[in-house]
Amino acid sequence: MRVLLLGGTTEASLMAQALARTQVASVFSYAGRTARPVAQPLPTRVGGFGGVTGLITYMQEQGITHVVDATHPFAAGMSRNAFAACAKIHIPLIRLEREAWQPQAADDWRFFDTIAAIPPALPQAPARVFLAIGKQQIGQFAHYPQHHYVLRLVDTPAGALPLPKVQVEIARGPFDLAGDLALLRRYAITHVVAKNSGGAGARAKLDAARKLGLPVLMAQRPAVPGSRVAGTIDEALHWLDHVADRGV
(Lines of atoms letter the chains of each structure in order from A and count residues from 1; the text may use other names and numbers.)
(Lines give C-alpha, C1' and ligand atoms only; values in the text may rest on other atoms or scores of the structure.)
(Ligands and ions follow the chains in the order given, each with its own letter.)
Protein backbone atom coordinates (compact mmCIF):
# COMPACT_ATOMS: atom_id res chain seq x y z
CA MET A 1 0.00 0.00 0.00
CA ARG A 2 1.16 3.52 -0.83
CA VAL A 3 -1.22 6.35 0.01
CA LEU A 4 -1.48 9.75 -1.61
CA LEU A 5 -2.87 12.17 0.97
CA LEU A 6 -4.22 15.34 -0.61
CA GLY A 7 -3.97 17.98 2.07
CA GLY A 8 -4.75 21.57 2.90
CA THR A 9 -6.79 21.22 6.10
CA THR A 10 -6.27 20.57 9.80
CA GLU A 11 -7.78 17.14 9.24
CA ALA A 12 -5.16 16.41 6.58
CA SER A 13 -2.39 17.18 9.06
CA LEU A 14 -4.00 14.90 11.65
CA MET A 15 -4.36 12.19 9.01
CA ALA A 16 -0.68 12.58 8.14
CA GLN A 17 0.23 12.07 11.78
CA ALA A 18 -1.94 8.96 11.95
CA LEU A 19 -0.38 7.50 8.79
CA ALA A 20 3.10 8.20 10.16
CA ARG A 21 2.26 6.50 13.48
CA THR A 22 0.92 3.42 11.73
CA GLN A 23 3.89 3.43 9.32
CA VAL A 24 1.73 3.33 6.21
CA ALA A 25 3.81 4.37 3.19
CA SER A 26 2.37 7.73 2.22
CA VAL A 27 2.98 10.99 0.40
CA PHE A 28 1.46 14.29 1.55
CA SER A 29 0.54 16.74 -1.21
CA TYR A 30 -0.73 20.30 -0.94
CA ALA A 31 -1.28 23.16 -3.36
CA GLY A 32 1.35 25.49 -1.90
CA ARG A 33 -0.78 28.62 -1.55
CA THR A 34 0.48 29.22 1.99
CA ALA A 35 3.99 30.60 2.44
CA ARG A 36 4.44 29.00 5.86
CA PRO A 37 2.76 25.59 5.70
CA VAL A 38 2.59 23.34 8.73
CA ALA A 39 5.43 20.82 8.72
CA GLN A 40 4.26 17.26 8.05
CA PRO A 41 5.65 13.91 9.28
CA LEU A 42 5.42 12.43 5.77
CA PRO A 43 7.33 12.92 2.52
CA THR A 44 5.76 16.04 1.02
CA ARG A 45 5.22 17.45 -2.44
CA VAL A 46 3.99 20.95 -3.27
CA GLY A 47 2.03 22.29 -6.24
CA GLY A 48 -0.49 21.12 -8.79
CA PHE A 49 -0.36 17.94 -10.83
CA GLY A 50 -1.36 19.33 -14.21
CA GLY A 51 -4.97 18.24 -14.26
CA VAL A 52 -6.36 14.72 -14.41
CA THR A 53 -3.72 13.48 -16.87
CA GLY A 54 -0.86 14.79 -14.75
CA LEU A 55 -2.32 13.27 -11.61
CA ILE A 56 -2.68 9.89 -13.30
CA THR A 57 0.92 10.03 -14.45
CA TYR A 58 2.13 10.96 -10.96
CA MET A 59 0.19 8.16 -9.26
CA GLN A 60 1.43 5.58 -11.73
CA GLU A 61 5.04 6.71 -11.46
CA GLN A 62 4.90 6.78 -7.65
CA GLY A 63 3.09 3.47 -7.25
CA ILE A 64 0.10 5.03 -5.47
CA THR A 65 -2.49 2.43 -4.51
CA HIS A 66 -4.97 4.51 -2.47
CA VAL A 67 -5.95 8.17 -2.25
CA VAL A 68 -7.29 10.11 0.74
CA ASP A 69 -8.73 13.45 -0.35
CA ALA A 70 -8.47 15.73 2.69
CA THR A 71 -8.46 18.98 0.73
CA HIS A 72 -10.48 22.01 1.77
CA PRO A 73 -14.23 21.63 1.14
CA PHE A 74 -13.99 24.54 -1.30
CA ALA A 75 -11.05 23.06 -3.25
CA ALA A 76 -13.57 21.46 -5.57
CA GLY A 77 -11.30 21.43 -8.61
CA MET A 78 -8.75 19.20 -6.92
CA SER A 79 -11.44 16.89 -5.57
CA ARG A 80 -13.03 16.53 -9.00
CA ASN A 81 -9.67 15.83 -10.63
CA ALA A 82 -8.80 13.26 -7.98
CA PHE A 83 -12.10 11.48 -8.42
CA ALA A 84 -11.78 11.41 -12.21
CA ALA A 85 -8.16 10.22 -12.12
CA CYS A 86 -8.81 7.48 -9.58
CA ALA A 87 -11.89 6.28 -11.46
CA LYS A 88 -9.96 6.08 -14.71
CA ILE A 89 -7.14 3.91 -13.35
CA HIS A 90 -9.21 2.11 -10.69
CA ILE A 91 -7.49 3.45 -7.57
CA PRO A 92 -9.68 3.46 -4.42
CA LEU A 93 -10.37 6.97 -3.08
CA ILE A 94 -12.04 8.28 0.04
CA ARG A 95 -12.80 11.88 0.93
CA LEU A 96 -12.00 12.92 4.51
CA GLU A 97 -14.57 15.64 5.03
CA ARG A 98 -15.57 17.56 8.12
CA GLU A 99 -19.26 18.22 8.70
CA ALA A 100 -20.69 21.49 7.47
CA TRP A 101 -21.69 24.10 10.01
CA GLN A 102 -25.35 24.29 10.95
CA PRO A 103 -27.06 27.46 12.27
CA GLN A 104 -28.38 27.58 15.80
CA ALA A 105 -31.62 29.17 16.87
CA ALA A 106 -30.12 32.62 17.53
CA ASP A 107 -28.05 32.74 14.34
CA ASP A 108 -28.85 35.10 11.47
CA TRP A 109 -27.36 33.19 8.53
CA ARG A 110 -28.16 33.84 4.90
CA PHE A 111 -27.10 31.11 2.50
CA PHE A 112 -25.71 31.55 -1.02
CA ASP A 113 -24.74 28.99 -3.62
CA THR A 114 -21.50 30.78 -4.48
CA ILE A 115 -19.21 33.52 -3.18
CA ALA A 116 -20.05 35.53 -6.30
CA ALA A 117 -23.66 35.82 -5.16
CA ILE A 118 -22.72 37.48 -1.86
CA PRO A 119 -21.32 40.94 -2.79
CA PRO A 120 -24.57 42.23 -4.36
CA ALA A 121 -26.46 40.98 -1.29
CA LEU A 122 -24.58 43.36 1.00
CA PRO A 123 -26.45 46.60 1.80
CA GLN A 124 -26.09 49.55 -0.57
CA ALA A 125 -25.12 51.80 2.33
CA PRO A 126 -21.51 51.48 3.54
CA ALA A 127 -21.02 48.49 5.82
CA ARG A 128 -18.06 47.08 7.74
CA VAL A 129 -17.53 43.56 6.46
CA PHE A 130 -15.37 40.78 7.87
CA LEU A 131 -14.35 38.74 4.82
CA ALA A 132 -13.46 35.33 6.27
CA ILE A 133 -12.97 33.69 2.88
CA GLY A 134 -9.21 33.72 2.28
CA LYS A 135 -7.68 35.80 -0.51
CA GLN A 136 -8.52 33.93 -3.72
CA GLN A 137 -11.95 35.49 -4.30
CA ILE A 138 -11.79 38.89 -2.63
CA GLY A 139 -11.65 40.59 -6.03
CA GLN A 140 -15.36 39.86 -6.41
CA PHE A 141 -16.03 42.48 -3.72
CA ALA A 142 -14.08 45.21 -5.55
CA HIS A 143 -17.27 46.23 -7.41
CA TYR A 144 -18.69 47.34 -4.05
CA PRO A 145 -16.06 49.86 -2.88
CA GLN A 146 -18.36 51.69 -0.50
CA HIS A 147 -17.78 49.04 2.17
CA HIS A 148 -14.87 48.78 4.57
CA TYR A 149 -13.43 45.26 4.49
CA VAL A 150 -11.41 43.37 7.07
CA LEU A 151 -9.50 40.26 5.97
CA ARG A 152 -7.83 37.62 8.11
CA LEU A 153 -5.02 35.91 6.22
CA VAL A 154 -2.28 33.43 7.09
CA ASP A 155 0.36 35.29 5.04
CA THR A 156 1.02 38.96 4.45
CA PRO A 157 -0.21 39.84 0.93
CA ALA A 158 2.61 40.11 -1.61
CA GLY A 159 1.06 43.13 -3.33
CA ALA A 160 -1.79 45.59 -3.20
CA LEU A 161 -5.25 44.16 -2.59
CA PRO A 162 -8.10 44.97 -5.02
CA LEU A 163 -10.21 46.59 -2.30
CA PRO A 164 -9.90 50.36 -1.71
CA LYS A 165 -10.93 50.24 1.95
CA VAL A 166 -9.32 47.21 3.54
CA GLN A 167 -7.45 46.18 6.66
CA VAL A 168 -5.64 42.87 7.06
CA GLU A 169 -5.20 40.74 10.16
CA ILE A 170 -2.38 38.19 9.85
CA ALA A 171 -3.18 35.14 11.98
CA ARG A 172 -3.27 31.38 11.83
CA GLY A 173 -6.06 29.38 13.50
CA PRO A 174 -7.48 27.78 15.45
CA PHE A 175 -9.31 30.83 16.74
CA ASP A 176 -11.35 31.20 19.91
CA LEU A 177 -14.52 33.05 20.86
CA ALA A 178 -12.83 35.70 23.00
CA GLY A 179 -10.38 36.59 20.25
CA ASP A 180 -13.02 36.76 17.52
CA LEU A 181 -15.37 38.81 19.68
CA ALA A 182 -12.53 41.26 20.24
CA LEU A 183 -11.76 41.38 16.51
CA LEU A 184 -15.36 42.03 15.45
CA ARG A 185 -15.75 44.73 18.10
CA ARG A 186 -12.38 46.35 17.31
CA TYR A 187 -13.36 46.88 13.68
CA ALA A 188 -17.06 47.58 14.41
CA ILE A 189 -18.03 44.80 12.00
CA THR A 190 -21.63 44.85 10.77
CA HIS A 191 -21.58 41.79 8.46
CA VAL A 192 -19.61 38.53 8.40
CA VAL A 193 -18.94 36.75 5.09
CA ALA A 194 -17.85 33.12 5.37
CA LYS A 195 -17.53 29.85 3.52
CA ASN A 196 -19.23 26.84 5.09
CA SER A 197 -15.93 25.09 5.68
CA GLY A 198 -16.97 23.27 8.84
CA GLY A 199 -14.64 22.16 11.60
CA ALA A 200 -13.79 23.68 14.96
CA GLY A 201 -10.76 25.80 14.09
CA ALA A 202 -12.65 28.62 12.38
CA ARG A 203 -16.06 28.29 14.02
CA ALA A 204 -15.41 31.04 16.59
CA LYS A 205 -16.29 33.88 14.20
CA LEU A 206 -19.78 32.42 13.84
CA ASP A 207 -20.23 32.12 17.59
CA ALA A 208 -18.99 35.70 17.95
CA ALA A 209 -21.43 36.90 15.28
CA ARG A 210 -24.28 35.21 17.15
CA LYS A 211 -23.36 36.93 20.41
CA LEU A 212 -23.18 40.29 18.69
CA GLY A 213 -26.36 39.76 16.67
CA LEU A 214 -24.55 40.12 13.33
CA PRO A 215 -25.77 38.64 10.04
CA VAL A 216 -23.58 35.98 8.43
CA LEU A 217 -23.59 35.67 4.65
CA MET A 218 -22.61 32.03 4.13
CA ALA A 219 -21.45 30.42 0.90
CA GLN A 220 -22.49 26.79 0.63
CA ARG A 221 -19.99 24.13 -0.35
CA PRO A 222 -19.56 23.28 -4.03
CA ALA A 223 -20.67 19.82 -5.07
CA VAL A 224 -17.95 17.23 -5.59
CA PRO A 225 -18.35 13.71 -7.00
CA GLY A 226 -18.13 10.51 -5.02
CA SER A 227 -20.09 9.08 -2.12
CA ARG A 228 -17.28 7.40 -0.17
CA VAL A 229 -16.74 9.86 2.69
CA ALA A 230 -15.07 9.57 6.09
CA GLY A 231 -16.04 12.02 8.80
CA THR A 232 -13.12 11.22 11.10
CA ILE A 233 -9.50 10.11 10.97
CA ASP A 234 -10.46 6.76 12.49
CA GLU A 235 -13.03 6.14 9.76
CA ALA A 236 -10.44 6.86 7.07
CA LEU A 237 -7.92 4.53 8.73
CA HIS A 238 -10.55 1.81 9.05
CA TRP A 239 -11.31 2.16 5.34
CA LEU A 240 -7.63 1.83 4.47
CA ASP A 241 -7.37 -1.30 6.63
CA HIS A 242 -10.50 -2.72 5.04
CA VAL A 243 -9.50 -2.19 1.41
CA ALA A 244 -5.99 -3.47 2.20
CA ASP A 245 -7.40 -6.64 3.72
CA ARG A 246 -9.52 -7.18 0.61
CA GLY A 247 -6.53 -6.55 -1.64
CA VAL A 248 -8.35 -3.76 -3.47
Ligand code: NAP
Given for the second form:
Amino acid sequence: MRVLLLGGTTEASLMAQALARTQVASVFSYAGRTARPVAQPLPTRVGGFGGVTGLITYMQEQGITHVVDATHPFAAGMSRNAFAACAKIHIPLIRLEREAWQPQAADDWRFFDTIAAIPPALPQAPARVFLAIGKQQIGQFAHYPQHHYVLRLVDTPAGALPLPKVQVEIARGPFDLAGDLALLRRYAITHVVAKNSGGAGARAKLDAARKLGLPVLMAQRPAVPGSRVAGTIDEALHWLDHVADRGV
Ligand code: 3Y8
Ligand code: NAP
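Taking the form predicted on its own as the starting point, write out the structure of the form predicted in complex with the named molecule.
In what comes next, the whole complex appears, and the chain from above leads the way.
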Protein backbone atom coordinates (compact mmCIF):
# COMPACT_ATOMS: atom_id res chain seq x y z
CA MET A 1 0.00 0.00 0.00
CA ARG A 2 1.29 3.51 -0.79
CA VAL A 3 -0.97 6.44 0.14
CA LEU A 4 -1.07 9.87 -1.51
CA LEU A 5 -2.33 12.37 1.11
CA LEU A 6 -3.56 15.60 -0.54
CA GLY A 7 -3.00 18.13 2.25
CA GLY A 8 -3.14 21.80 3.15
CA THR A 9 -5.49 21.68 6.15
CA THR A 10 -5.40 21.02 9.88
CA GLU A 11 -7.06 17.65 9.29
CA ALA A 12 -4.44 16.72 6.70
CA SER A 13 -1.67 17.52 9.20
CA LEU A 14 -3.35 15.29 11.80
CA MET A 15 -3.81 12.53 9.21
CA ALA A 16 -0.11 12.79 8.32
CA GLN A 17 0.82 12.26 11.98
CA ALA A 18 -1.45 9.20 12.15
CA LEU A 19 0.02 7.70 8.97
CA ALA A 20 3.56 8.35 10.23
CA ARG A 21 2.70 6.49 13.46
CA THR A 22 1.22 3.50 11.59
CA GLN A 23 4.25 3.29 9.29
CA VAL A 24 1.98 3.13 6.22
CA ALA A 25 4.06 4.17 3.17
CA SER A 26 2.71 7.63 2.32
CA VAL A 27 3.53 10.89 0.59
CA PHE A 28 2.10 14.29 1.60
CA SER A 29 1.22 16.79 -1.12
CA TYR A 30 1.01 20.61 -0.92
CA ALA A 31 -0.02 22.85 -3.83
CA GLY A 32 2.79 25.28 -2.99
CA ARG A 33 0.42 28.17 -2.30
CA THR A 34 2.37 29.49 0.67
CA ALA A 35 6.03 30.39 1.00
CA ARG A 36 6.84 28.17 3.99
CA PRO A 37 4.20 25.47 4.52
CA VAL A 38 4.21 23.64 7.83
CA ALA A 39 6.64 20.70 7.77
CA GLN A 40 4.99 17.26 7.76
CA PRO A 41 6.19 13.93 9.28
CA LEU A 42 5.94 12.27 5.84
CA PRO A 43 7.90 12.55 2.60
CA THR A 44 6.41 15.70 1.06
CA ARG A 45 5.98 16.97 -2.52
CA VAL A 46 5.03 20.58 -3.33
CA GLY A 47 3.30 21.94 -6.46
CA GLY A 48 0.53 21.07 -8.91
CA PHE A 49 0.50 17.72 -10.69
CA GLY A 50 -0.44 19.17 -14.08
CA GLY A 51 -4.15 18.48 -14.12
CA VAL A 52 -5.84 15.07 -14.23
CA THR A 53 -3.31 13.57 -16.67
CA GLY A 54 -0.39 14.83 -14.60
CA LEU A 55 -1.93 13.30 -11.47
CA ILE A 56 -2.48 9.96 -13.25
CA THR A 57 1.14 9.92 -14.43
CA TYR A 58 2.35 10.82 -10.93
CA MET A 59 0.33 8.04 -9.29
CA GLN A 60 1.46 5.45 -11.84
CA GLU A 61 5.13 6.45 -11.61
CA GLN A 62 5.04 6.59 -7.81
CA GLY A 63 3.09 3.36 -7.34
CA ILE A 64 0.30 5.10 -5.41
CA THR A 65 -2.35 2.55 -4.40
CA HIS A 66 -4.75 4.76 -2.38
CA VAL A 67 -5.60 8.48 -2.18
CA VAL A 68 -6.84 10.44 0.84
CA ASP A 69 -8.14 13.85 -0.26
CA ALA A 70 -7.74 15.98 2.88
CA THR A 71 -7.74 19.28 1.00
CA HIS A 72 -9.88 22.24 2.06
CA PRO A 73 -13.62 22.22 1.18
CA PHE A 74 -12.96 25.18 -1.15
CA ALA A 75 -10.13 23.36 -2.96
CA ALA A 76 -12.75 22.07 -5.38
CA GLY A 77 -10.39 21.91 -8.35
CA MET A 78 -8.04 19.49 -6.62
CA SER A 79 -10.90 17.34 -5.34
CA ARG A 80 -12.48 17.16 -8.80
CA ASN A 81 -9.15 16.22 -10.38
CA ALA A 82 -8.47 13.57 -7.74
CA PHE A 83 -11.90 12.05 -8.30
CA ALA A 84 -11.46 11.96 -12.10
CA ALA A 85 -7.90 10.60 -11.97
CA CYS A 86 -8.69 7.86 -9.43
CA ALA A 87 -11.79 6.81 -11.37
CA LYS A 88 -9.78 6.57 -14.58
CA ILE A 89 -7.09 4.25 -13.19
CA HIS A 90 -9.21 2.58 -10.50
CA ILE A 91 -7.37 3.90 -7.45
CA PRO A 92 -9.46 3.86 -4.25
CA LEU A 93 -10.12 7.42 -3.03
CA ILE A 94 -11.64 8.83 0.14
CA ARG A 95 -12.26 12.49 0.98
CA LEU A 96 -11.57 13.60 4.55
CA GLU A 97 -14.04 16.44 5.02
CA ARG A 98 -15.07 18.42 8.08
CA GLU A 99 -18.66 19.45 8.78
CA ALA A 100 -19.82 22.85 7.56
CA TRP A 101 -20.34 25.44 10.29
CA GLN A 102 -23.98 25.92 11.41
CA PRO A 103 -25.27 29.21 12.87
CA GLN A 104 -26.35 29.38 16.52
CA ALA A 105 -29.30 31.44 17.83
CA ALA A 106 -27.27 34.61 18.44
CA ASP A 107 -25.52 34.49 15.06
CA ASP A 108 -26.36 36.96 12.29
CA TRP A 109 -25.19 34.97 9.23
CA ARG A 110 -26.17 35.61 5.63
CA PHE A 111 -25.42 32.77 3.20
CA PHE A 112 -24.24 33.15 -0.39
CA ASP A 113 -23.68 30.47 -3.02
CA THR A 114 -20.45 32.09 -4.20
CA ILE A 115 -17.95 34.64 -2.91
CA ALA A 116 -18.75 36.80 -5.98
CA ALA A 117 -22.30 37.28 -4.64
CA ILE A 118 -21.03 38.84 -1.38
CA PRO A 119 -19.58 42.27 -2.42
CA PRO A 120 -22.91 43.55 -3.88
CA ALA A 121 -24.61 42.51 -0.62
CA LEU A 122 -22.44 44.86 1.47
CA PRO A 123 -24.15 48.19 2.37
CA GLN A 124 -23.87 51.13 -0.01
CA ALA A 125 -22.47 53.31 2.79
CA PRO A 126 -18.80 52.73 3.63
CA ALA A 127 -18.34 49.79 6.00
CA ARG A 128 -15.33 48.26 7.75
CA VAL A 129 -15.03 44.74 6.37
CA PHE A 130 -12.86 41.87 7.68
CA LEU A 131 -12.09 39.73 4.60
CA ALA A 132 -11.08 36.37 6.12
CA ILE A 133 -11.01 34.58 2.77
CA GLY A 134 -7.31 34.69 1.95
CA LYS A 135 -5.91 36.40 -1.12
CA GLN A 136 -7.14 34.48 -4.16
CA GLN A 137 -10.61 36.08 -4.17
CA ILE A 138 -9.84 39.67 -3.09
CA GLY A 139 -10.34 41.00 -6.62
CA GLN A 140 -14.11 40.38 -6.32
CA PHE A 141 -14.27 43.35 -3.89
CA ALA A 142 -12.31 45.80 -6.07
CA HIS A 143 -15.56 47.19 -7.55
CA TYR A 144 -16.65 48.30 -4.06
CA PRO A 145 -13.80 50.65 -3.05
CA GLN A 146 -15.93 52.70 -0.64
CA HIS A 147 -15.33 50.19 2.14
CA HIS A 148 -12.31 49.92 4.43
CA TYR A 149 -11.02 46.32 4.19
CA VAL A 150 -8.90 44.33 6.64
CA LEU A 151 -7.32 41.24 5.08
CA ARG A 152 -5.72 38.30 6.82
CA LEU A 153 -3.09 36.64 4.63
CA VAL A 154 -0.58 33.85 5.14
CA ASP A 155 2.24 35.61 3.27
CA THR A 156 3.00 39.31 2.77
CA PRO A 157 1.51 40.20 -0.62
CA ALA A 158 4.15 40.66 -3.34
CA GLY A 159 2.43 43.43 -5.28
CA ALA A 160 -0.16 46.14 -4.63
CA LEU A 161 -3.59 45.00 -3.52
CA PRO A 162 -6.62 45.88 -5.71
CA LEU A 163 -8.34 47.74 -2.82
CA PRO A 164 -7.69 51.48 -2.10
CA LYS A 165 -8.47 51.36 1.63
CA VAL A 166 -6.92 48.18 3.02
CA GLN A 167 -4.92 46.94 5.98
CA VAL A 168 -3.26 43.51 6.13
CA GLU A 169 -2.74 41.10 9.03
CA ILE A 170 -0.16 38.37 8.28
CA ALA A 171 -1.07 35.14 10.11
CA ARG A 172 -1.26 31.43 9.29
CA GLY A 173 -3.71 30.15 11.87
CA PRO A 174 -5.21 28.13 13.48
CA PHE A 175 -6.76 31.17 15.22
CA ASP A 176 -8.26 31.68 18.70
CA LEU A 177 -11.17 33.67 20.13
CA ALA A 178 -9.06 36.18 22.08
CA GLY A 179 -6.96 36.99 19.03
CA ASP A 180 -9.93 37.35 16.69
CA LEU A 181 -11.92 39.45 19.21
CA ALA A 182 -8.92 41.77 19.51
CA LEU A 183 -8.63 41.99 15.71
CA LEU A 184 -12.32 42.85 15.18
CA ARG A 185 -12.14 45.50 17.94
CA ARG A 186 -8.78 46.90 16.83
CA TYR A 187 -10.09 47.62 13.37
CA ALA A 188 -13.69 48.53 14.44
CA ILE A 189 -15.01 45.90 12.02
CA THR A 190 -18.69 46.18 11.05
CA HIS A 191 -18.93 43.13 8.71
CA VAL A 192 -17.11 39.77 8.56
CA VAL A 193 -16.75 37.89 5.25
CA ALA A 194 -15.93 34.16 5.53
CA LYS A 195 -15.98 30.88 3.65
CA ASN A 196 -17.84 27.99 5.23
CA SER A 197 -14.63 26.04 5.68
CA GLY A 198 -15.70 24.16 8.78
CA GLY A 199 -13.16 22.78 11.20
CA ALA A 200 -11.69 24.39 14.30
CA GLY A 201 -8.80 26.29 12.69
CA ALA A 202 -10.79 29.23 11.43
CA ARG A 203 -14.02 29.34 13.43
CA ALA A 204 -12.76 31.81 16.08
CA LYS A 205 -13.79 34.80 13.93
CA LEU A 206 -17.38 33.54 13.91
CA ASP A 207 -17.50 33.24 17.70
CA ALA A 208 -15.93 36.70 17.98
CA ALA A 209 -18.50 38.14 15.54
CA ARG A 210 -21.34 36.65 17.61
CA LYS A 211 -19.88 38.15 20.81
CA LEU A 212 -19.71 41.59 19.15
CA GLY A 213 -23.07 41.28 17.40
CA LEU A 214 -21.52 41.59 13.93
CA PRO A 215 -23.08 40.21 10.73
CA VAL A 216 -21.18 37.42 8.89
CA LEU A 217 -21.48 37.13 5.11
CA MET A 218 -20.75 33.43 4.56
CA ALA A 219 -19.91 31.77 1.23
CA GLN A 220 -21.19 28.20 1.06
CA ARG A 221 -18.74 25.55 -0.10
CA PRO A 222 -18.75 24.37 -3.72
CA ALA A 223 -20.04 20.92 -4.65
CA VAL A 224 -17.31 18.31 -5.07
CA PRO A 225 -17.77 14.80 -6.53
CA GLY A 226 -17.34 11.49 -4.77
CA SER A 227 -19.54 9.80 -2.23
CA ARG A 228 -16.86 8.13 -0.11
CA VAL A 229 -16.31 10.70 2.65
CA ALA A 230 -14.71 10.36 6.09
CA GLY A 231 -15.67 12.88 8.76
CA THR A 232 -12.77 11.97 11.04
CA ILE A 233 -9.17 10.79 10.84
CA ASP A 234 -10.19 7.49 12.46
CA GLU A 235 -12.81 6.85 9.78
CA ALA A 236 -10.17 7.45 7.08
CA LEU A 237 -7.68 5.16 8.85
CA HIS A 238 -10.35 2.48 9.26
CA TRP A 239 -11.11 2.70 5.53
CA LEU A 240 -7.41 2.28 4.72
CA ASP A 241 -7.20 -0.78 7.02
CA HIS A 242 -10.33 -2.20 5.48
CA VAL A 243 -9.25 -1.80 1.85
CA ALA A 244 -5.76 -3.01 2.73
CA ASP A 245 -7.22 -6.19 4.27
CA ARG A 246 -9.18 -6.78 1.09
CA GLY A 247 -6.05 -6.22 -0.96
CA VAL A 248 -7.69 -3.54 -3.11
C1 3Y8 B 1 -0.92 26.09 1.63
C2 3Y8 B 1 -0.42 25.27 4.66
C3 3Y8 B 1 -2.34 23.42 9.67
C4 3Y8 B 1 -3.18 23.95 8.54
C5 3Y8 B 1 -3.76 25.34 8.83
C6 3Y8 B 1 -7.82 24.83 8.32
C7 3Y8 B 1 -7.00 25.79 9.17
C8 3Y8 B 1 -5.36 27.65 9.29
C9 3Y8 B 1 -8.21 28.59 8.14
C10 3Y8 B 1 -9.05 33.29 8.31
C11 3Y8 B 1 -9.22 32.17 7.31
C12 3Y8 B 1 -8.12 30.71 4.35
C13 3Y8 B 1 -6.67 30.31 3.97
C14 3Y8 B 1 -7.18 29.31 6.00
C15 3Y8 B 1 -7.23 28.38 7.01
C16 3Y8 B 1 -5.93 26.55 8.37
C17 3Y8 B 1 -4.85 25.63 7.83
C18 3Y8 B 1 -6.44 27.15 7.05
C19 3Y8 B 1 -8.14 30.42 5.87
C20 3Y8 B 1 -2.48 26.92 5.01
C21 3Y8 B 1 -1.46 26.25 4.14
C22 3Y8 B 1 -1.70 26.56 2.83
C23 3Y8 B 1 -2.82 27.40 2.80
C24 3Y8 B 1 -3.41 27.98 1.55
C25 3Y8 B 1 -4.30 29.11 1.85
C26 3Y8 B 1 -5.02 29.75 0.65
C27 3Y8 B 1 -6.12 30.57 1.40
C28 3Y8 B 1 -6.49 29.68 2.56
C29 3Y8 B 1 -5.69 31.43 4.18
C30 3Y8 B 1 0.78 26.03 5.25
C31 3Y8 B 1 -1.88 27.87 6.02
C32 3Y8 B 1 -8.41 32.15 4.00
C33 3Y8 B 1 -9.18 29.79 3.71
O34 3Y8 B 1 -1.67 33.14 -0.04
C35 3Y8 B 1 -2.41 32.29 -0.57
O36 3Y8 B 1 -2.52 32.11 -1.83
C37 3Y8 B 1 -3.25 31.44 0.36
C38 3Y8 B 1 -4.14 30.60 -0.21
C39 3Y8 B 1 -5.59 28.71 -0.28
C40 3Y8 B 1 -7.37 30.86 0.58
C41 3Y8 B 1 -7.18 31.88 -0.48
O42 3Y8 B 1 -7.96 31.81 -1.42
O43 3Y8 B 1 -6.25 32.73 -0.32
N44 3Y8 B 1 -5.43 28.68 2.67
N45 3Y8 B 1 -3.30 27.64 4.03
C46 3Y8 B 1 -1.48 24.74 1.21
C47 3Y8 B 1 -0.81 24.19 -0.04
O48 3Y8 B 1 0.09 24.84 -0.59
O49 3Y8 B 1 -1.21 23.06 -0.44
O50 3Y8 B 1 1.16 27.07 4.70
O51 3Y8 B 1 1.30 25.51 6.25
C52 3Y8 B 1 -3.31 25.84 5.70
C53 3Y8 B 1 -4.42 26.29 6.56
N54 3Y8 B 1 -5.24 27.23 6.24
O55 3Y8 B 1 -1.40 22.70 9.36
O56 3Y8 B 1 -2.66 23.71 10.83
O57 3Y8 B 1 -8.85 25.27 7.78
O58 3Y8 B 1 -7.39 23.69 8.18
N59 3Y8 B 1 -6.34 29.28 4.95
C60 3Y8 B 1 -10.54 29.86 4.38
O61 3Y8 B 1 -10.85 28.94 5.17
O62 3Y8 B 1 -11.26 30.84 4.14
C63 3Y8 B 1 -7.88 31.62 6.80
O64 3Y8 B 1 -8.10 34.08 8.11
O65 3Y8 B 1 -9.86 33.35 9.23
P1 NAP C 1 -7.74 24.30 -6.00
O2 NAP C 1 -8.20 25.62 -6.52
O3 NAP C 1 -8.72 23.26 -5.66
O4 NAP C 1 -6.67 23.61 -6.98
C5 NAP C 1 -6.05 24.35 -8.01
C6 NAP C 1 -4.83 23.54 -8.44
O7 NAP C 1 -3.84 23.61 -7.40
C8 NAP C 1 -5.10 22.05 -8.60
O9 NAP C 1 -5.71 21.76 -9.82
C10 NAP C 1 -3.70 21.49 -8.47
O11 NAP C 1 -2.90 21.81 -9.61
C12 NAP C 1 -3.15 22.35 -7.33
N13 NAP C 1 -3.35 21.77 -6.01
C14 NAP C 1 -4.31 22.08 -5.11
N15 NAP C 1 -4.13 21.43 -3.96
C16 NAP C 1 -3.04 20.66 -4.14
C17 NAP C 1 -2.33 19.73 -3.32
N18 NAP C 1 -2.69 19.50 -2.04
N19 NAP C 1 -1.23 19.11 -3.84
C20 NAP C 1 -0.84 19.36 -5.11
N21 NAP C 1 -1.45 20.24 -5.93
C22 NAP C 1 -2.54 20.87 -5.44
O23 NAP C 1 -6.78 24.56 -4.72
P24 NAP C 1 -6.77 25.84 -3.71
O25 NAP C 1 -8.14 26.14 -3.27
O26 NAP C 1 -5.92 26.88 -4.33
O27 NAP C 1 -5.99 25.19 -2.48
C28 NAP C 1 -4.61 24.95 -2.59
C29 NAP C 1 -4.12 24.31 -1.32
O30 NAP C 1 -4.43 25.14 -0.21
C31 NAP C 1 -4.73 22.96 -1.04
O32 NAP C 1 -3.75 22.12 -0.45
C33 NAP C 1 -5.80 23.25 -0.02
O34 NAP C 1 -6.03 22.14 0.84
C35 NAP C 1 -5.16 24.40 0.74
N36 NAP C 1 -6.17 25.27 1.35
C37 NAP C 1 -7.06 25.90 0.54
C38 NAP C 1 -8.01 26.73 1.13
C39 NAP C 1 -9.01 27.48 0.28
O40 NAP C 1 -9.69 28.34 0.83
N41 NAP C 1 -9.11 27.19 -0.99
C42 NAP C 1 -8.02 26.89 2.54
C43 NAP C 1 -7.07 26.23 3.32
C44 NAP C 1 -6.13 25.42 2.71
P45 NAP C 1 -2.75 20.82 -10.90
O46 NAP C 1 -4.04 20.96 -11.64
O47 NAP C 1 -1.56 21.36 -11.63
O48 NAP C 1 -2.55 19.42 -10.37
